[in-house]
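Below you'll find only one chain, the form predicted on its own, shown as structure tokens.
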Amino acid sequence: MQTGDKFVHTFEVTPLIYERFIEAYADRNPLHVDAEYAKARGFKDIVMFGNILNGFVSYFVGECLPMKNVYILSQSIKFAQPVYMHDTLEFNAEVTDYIEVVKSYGFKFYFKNQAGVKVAKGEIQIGLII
């Protein structure tokens, strides 16, 4: 990999992903599980958990990069718009830097939904396992 390399992957927010998130973390915040609650606060339906997108970032690092000897050093994400059940999210990442001394790559990324709206953006720093 080198600075400027770009990666694109598509994810769908499925009922299985949503249900497994609740099962694993027992987060039942009404914004995420009660449609009437969410609608009364201006959303079109229940809002998906933001950390589902963090899971997609983890998948990208572990499964989409051309090397498997990597681990996440840090990641940050900012949520700009809600994500809903069955949204199709296009994940776009670009290598922004490589630091030879510590064998780490930096990435900037964003997610956009099927309407082309950016719903989240962030940065990842990964290290190489030597």
The other form holds:
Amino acid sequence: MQTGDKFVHTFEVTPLIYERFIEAYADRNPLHVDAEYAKARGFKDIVMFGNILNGFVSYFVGECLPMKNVYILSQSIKFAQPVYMHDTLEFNAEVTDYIEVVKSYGFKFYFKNQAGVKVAKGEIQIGLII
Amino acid sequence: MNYDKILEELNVIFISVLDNDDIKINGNTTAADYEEWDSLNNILLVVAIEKHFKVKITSADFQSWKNVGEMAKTIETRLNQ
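Given the form predicted on its own above, I would also like to look at the protein as it appears in the form predicted in complex with its partner chain.
Then the entire complex follows, led off by the chain already shown.
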């Protein structure tokens, strides 16, 4: 893996992911569970939890890279647009740097939905377990 | 960039990475001075230093540093090469 390498993976926000997220974290903010509340505030339906996308980032690091001896050192994400149930998100990541002395790769990433709208973007720094 | 300016910019990096606004490093500062300066943050510091100063740190550099002053001198040397 080297600077400039690109990765693409597609995720779907399924009811199972949404329900398990609530079960695990007990976040029942009305924006995420009450459709009438969300619609009254300009959204087309309940908004998915932003941190579901962080779970997708975790999957990318743990399962999509060419090596398994990885761990996340830091991660940031900015949410630009709402994500809804059943959205199909295309995750795009690019290796931005490799700091050889500490065996650490940096990535920039973004998610775009099925309409081609960027819904979130961020950065990841991972380390390699040697 | 001279040594003092490098220390000044390193201080900003240390504050950010170690998440401690009270940090005030000098040439004699070591990891023992800040409990937040653990092994993971040590890696993040090197990552931030390479990205900020756009210099390459070698394993020999990394292993030879006994304090922040030696770190700053390495950066100064790389910047002036």
